[in-house]
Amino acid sequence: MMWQCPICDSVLYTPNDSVHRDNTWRCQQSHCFDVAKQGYVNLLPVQFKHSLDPGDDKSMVKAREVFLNNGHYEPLIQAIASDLQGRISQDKTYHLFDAGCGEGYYLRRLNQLLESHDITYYGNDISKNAVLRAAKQAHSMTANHQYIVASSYHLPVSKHSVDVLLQVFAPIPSTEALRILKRGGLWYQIVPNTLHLQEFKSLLYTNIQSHDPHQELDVNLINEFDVNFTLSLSSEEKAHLMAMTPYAHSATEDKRNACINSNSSLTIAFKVYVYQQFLMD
């Protein structure tokens, strides 16, 4: 897969084709980029940042990193390793990018989902936090990972490198997913379905507005499947559970606290849809 930098968008060469090798990526115009001692580099330009330290802070990416690395989500990830596996081949090599894949657990699984696969992985997010914790929780993969800080409204990363790119969650244009997706290349958008959550919704809120999946236009879908299940959680659980979710900060703490202290099980509701590219510019 190749670089771009973030600045200039020209090639971004990392010497020797390896990270741990030098600890400066560097591109045509002579921009250079800092390997962190974790092993990601930050390619977010102080200029195009909104802020001194977006994204999740500390604690949201330990409460996610807790929470996920506990299993909760896994029929979702299972889902979709199962599906991938049906469209990949054992003897070619791929690029996989998780687009705003925050502390890296998505990443992690497909690894040891996908271990005899050739798959190189690498993924982003705006927040450094989660990015050292992805690249520290990924040093004892088999596979190669690479993670980078940057902004998924501009990826440094060249047209059509990417084979199979994930999106949970997070958001990215779509115009930006088919830039970096080859011919033939694989998108699969997570996004949480109807129900997802609604126990914490029916006590957050006094009319609750469902949330409504709707599929990418213009781009071709080639499958959609849902993945739902149940979860009894402890109070610790759901409030890291919480800190993930847009609630942490838009409800009061009387009210995510009875979210946090309910003592009913949890709907977990999502919507993956694939899409393939086909067209190149």
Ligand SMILES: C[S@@+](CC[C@H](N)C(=O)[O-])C[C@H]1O[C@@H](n2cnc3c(N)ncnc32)[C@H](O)[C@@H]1O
Second form
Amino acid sequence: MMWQCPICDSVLYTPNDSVHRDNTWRCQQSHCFDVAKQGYVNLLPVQFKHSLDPGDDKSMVKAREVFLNNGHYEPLIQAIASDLQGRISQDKTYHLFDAGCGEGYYLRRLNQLLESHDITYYGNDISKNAVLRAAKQAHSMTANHQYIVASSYHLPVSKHSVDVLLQVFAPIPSTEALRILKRGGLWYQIVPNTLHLQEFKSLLYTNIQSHDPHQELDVNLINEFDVNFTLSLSSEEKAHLMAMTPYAHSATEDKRNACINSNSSLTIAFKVYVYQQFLMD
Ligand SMILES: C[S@@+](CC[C@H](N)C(=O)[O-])C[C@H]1O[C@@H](n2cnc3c(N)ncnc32)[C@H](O)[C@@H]1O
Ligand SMILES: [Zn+2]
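After the form predicted alone, can we look at the form predicted together with the ligand?
Starting with the chain above, the whole complex follows.
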């Protein structure tokens, strides 16, 4: 996969493929980006930043890291891995990119579940806090992961260079997704379904609006499936789940506590869409 300079869009060379053997990524026009000591690269120039610390803050990232590493969303990653396994071969190499990867749980688990395949894993997030944790956790495990701070609205990735795109509860415009995907490349889009966390929603809102998560995209939809299960969580785990969702910010403390202290089990409902990039324009 080729990186692209976020300032001038020319090819960005990493230390492995450039003549420079230092820890800096450079483009032909000499724009330089240092590899941070945790192993990620910040490719979000200040002029593209709309706030000082965009994306999820440290406490949201930490809550998600603890919650996901406890395996609560394991059925989701198992379902994605098994669909993907049926579509890729062991004789080829693949570049898999997770847009808005957060602290990188899905990339780490895919790497473990698809160990017999030759896949390089990449992730971006606009939150530096998240990317730092993703790089740190992955690099203590393996070398075939690269993480960058960047917005999914302007990815520093060359066109048609990604085999598999993963999008888990994070934004990416379809134009950008289709630009970076190779011809015939796969795009896994995961969104919450109407019943997702209905027990929280019924305590938080008087009017629960049901919504159809599907958006019509000008791309081949080759598969779609539901991943539904229930979770029985301790109050502490419910607090983590609240902290990693938008409810954490919009709900009053009373309502949040009602969710955390209720003893009902929780409905988890996801929808997975699998798209395939067109083979030609
Ligand atoms: C709900 S979290 C999901 C994170 C991860 N995919 C997961 O499921 O664990 C949404 C993520 O999108 C990131 N995000 C929000 N806007 C973004 C943007 N414009 N570009 C890249 N990432 C963005 C947030 O920082 C956050 O990490
Ligand atoms: Zn440049």
